[in-house]
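Okay, so here's just one chain, in structure tokens, the form predicted alone.
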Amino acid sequence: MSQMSRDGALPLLRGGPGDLLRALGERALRLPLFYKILIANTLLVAAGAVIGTTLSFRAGHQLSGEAYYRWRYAYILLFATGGTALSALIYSLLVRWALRPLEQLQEAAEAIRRGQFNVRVPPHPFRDAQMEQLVETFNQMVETIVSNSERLHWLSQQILQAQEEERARIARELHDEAAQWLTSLLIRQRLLLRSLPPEMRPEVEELQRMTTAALEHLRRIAMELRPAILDDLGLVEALRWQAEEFQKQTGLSLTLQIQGRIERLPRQVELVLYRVAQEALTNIARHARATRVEITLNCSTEHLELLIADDGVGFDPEAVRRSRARSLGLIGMAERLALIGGTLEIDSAPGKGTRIRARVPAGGPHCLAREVWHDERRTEDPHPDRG
């Protein structure tokens, strides 16, 4: 209901006639989308009644009976299609200028889709109190997102981190506790090897092999957890000793090649990087039954670029990502990729073996003249002068 003011006037009725003009088109910007389809129809059939009507009464007083009888045809053909013509373009215009706000909204739920959530839909002068409150709508959906988001990022962030905390405790404990009772254990058991006679002593050197062989089991398990040469030395001999690990445990011939010099990088970009190298290297070991394996390490002026390669059964992608068991460690490398501002890329299909590929913006000054390194029992640099 519309109010009315002090002296009795109602509020449209109290300017001149352009601020009535001016009301009266405002009130009709918010009307909601279907009256505003339905006005603009209905204007527009009146118009081409009237218009048609009009040229018709003057087209039939211009000519005589019969010229008007011989080319009545012609004229309702003219006028129709003029007509036709003339309402569609009309009407496609002011269909268009009115939708315009929800292919806005479309606009932006496409951008979204692909990942891109500082789009936000702007104010439209032809949007209506129900568009207005829909808009307003996605608006806030789209910050609630971002801000589940970064809370979700922050929390992997917490996760990870206190991981490798824990990782890094558990190492130290069975390097510091574990590791010093075995040697322990394993001096007393030489000593009393001494005082034996020599019938008693092979099972004394049983004991020792055995011991031996859970020290250096326990040794590699705390390497595993947190190679200590990471933080010593880098990423480049942790990633050449996780080479040498995997050749022993899996027999599989394997290359590093290292293109370029690599100076030590921010200590959570080597930590990342050498773990999406474990968790690729693991995964070869158990599934991929491959016979080469290839891991190039590229540092450029843009990013840094750690490629894993075999010559495996693959697999598909999509299929292990609907898998929850199976896509944990895929989703794992992601994760830590994503939190130093990086990318995982997977090439694979079933009998083509598997490239992955995780990319992290760093390089620059940590990256200096070309250094290759190779497996010398396995494979031969066909560049030996290359420094």
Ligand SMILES: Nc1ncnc2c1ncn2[C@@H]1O[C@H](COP(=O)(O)OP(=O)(O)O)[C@@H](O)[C@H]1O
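Residue numbers count along the first chain shown, from 1. Predicted model, so just to flag it, every value in this text is computed and none were measured. What changes on going to the form predicted in complex with this ligand:
- Of the two rigid parts that account for the rearrangement between the two forms, one contains residue 180 and the other contains residue 286.
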The other form holds:
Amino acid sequence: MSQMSRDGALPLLRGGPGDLLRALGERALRLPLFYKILIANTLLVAAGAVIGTTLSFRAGHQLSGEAYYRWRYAYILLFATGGTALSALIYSLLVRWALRPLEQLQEAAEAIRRGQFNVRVPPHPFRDAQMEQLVETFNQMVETIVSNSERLHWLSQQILQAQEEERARIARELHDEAAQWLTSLLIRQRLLLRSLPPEMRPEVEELQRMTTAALEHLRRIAMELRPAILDDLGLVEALRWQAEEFQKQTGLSLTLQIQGRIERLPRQVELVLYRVAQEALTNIARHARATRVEITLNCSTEHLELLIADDGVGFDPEAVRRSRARSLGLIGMAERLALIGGTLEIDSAPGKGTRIRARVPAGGPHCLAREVWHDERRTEDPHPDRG
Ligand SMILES: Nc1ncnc2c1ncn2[C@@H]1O[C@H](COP(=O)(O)OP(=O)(O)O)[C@@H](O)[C@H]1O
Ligand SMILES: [Mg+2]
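Moving on from the form predicted alone, kindly provide the form predicted in complex with this ligand as a structure.
Full assembly next; the chain just shown is listed first.
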């Protein structure tokens, strides 16, 4: 019963003729498309029959027999074209309006494919029950996708954070424990060497070389896991160190440019940008077959931007994104950046090299754009040539 009154069945009986018409109109709009066309068709045929018969009847009366005979084809033509045009117009409007929700669904699906998850299909007055059900299901599906992707996003960020903490812990352990042991071993070997007769020394010297190699190896692993230089000296110095290591290991030419004045940034920002550079350089060494690499760290008034460009073979980022066997390097970069409100842009195509652009909101005292920094220096030191 309550359903009926909500549908407007009772107001139909209670209200005046205006209400009645409005309620009938609303119901007609919500009829399935099949009935809308059937009703429109019946009305059109009935109207055509009545008007056509009346007009021919009147014409037959008013015109003399000869005139009627002469103009009969014009009459037929007039009715045929007028009737056809009118029905085509009415049907096309009707079908267009009735199918508008489908168009809206398609537009919304397309927007969602592009990643605009805030899109929903709005209510439409011409929507029948089936269409309404379809739209409702669609909107619910979008809600589910949004909440799933938010959850996935949150989970991946938790994993990244846990991984970062674990790396820091292992690096600390290697540095503070294992490396200390090896260092004491070296010292003992040195002492031992002094007290040994010369013929026994080569053996201990070999031991010393092996211990030194093990220590270096261990320090490198600890540095790769979590470079102490990043925590101690900050992003700029860590990038310089990373660039040098990269050149040593790959033999590629790498230029690093720092634009603006960049001081210590929030720890999280430094770590994320460092990891982005690390992954981008690993990718270059692994996949790019490049000859030149450029890294630019640029501080503008609104953001801090890290750009890593290579002149290698390039790739199709869209294809990598779509492929099922995808690995986590590029995804990890984007997720890490999202964690600090940053964004990642990948500009690459086969044969065109690759440009990775990471942007994070910045500004404030940590990061002064080049122009601001130069102006500041000018006001601080008006006579640089004298001093
Ligand atoms: N600088 C680059 N030059 C050429 N191809 C690249 C570059 N960076 C990434 N790629 C391509 O993108 C794919 C995905 O990279 P990534 O997510 O880091 O995974 P992985 O390095 O483990 O393969 C790589 O397999 C490679 O085909
Ligand atoms: Mg990779």
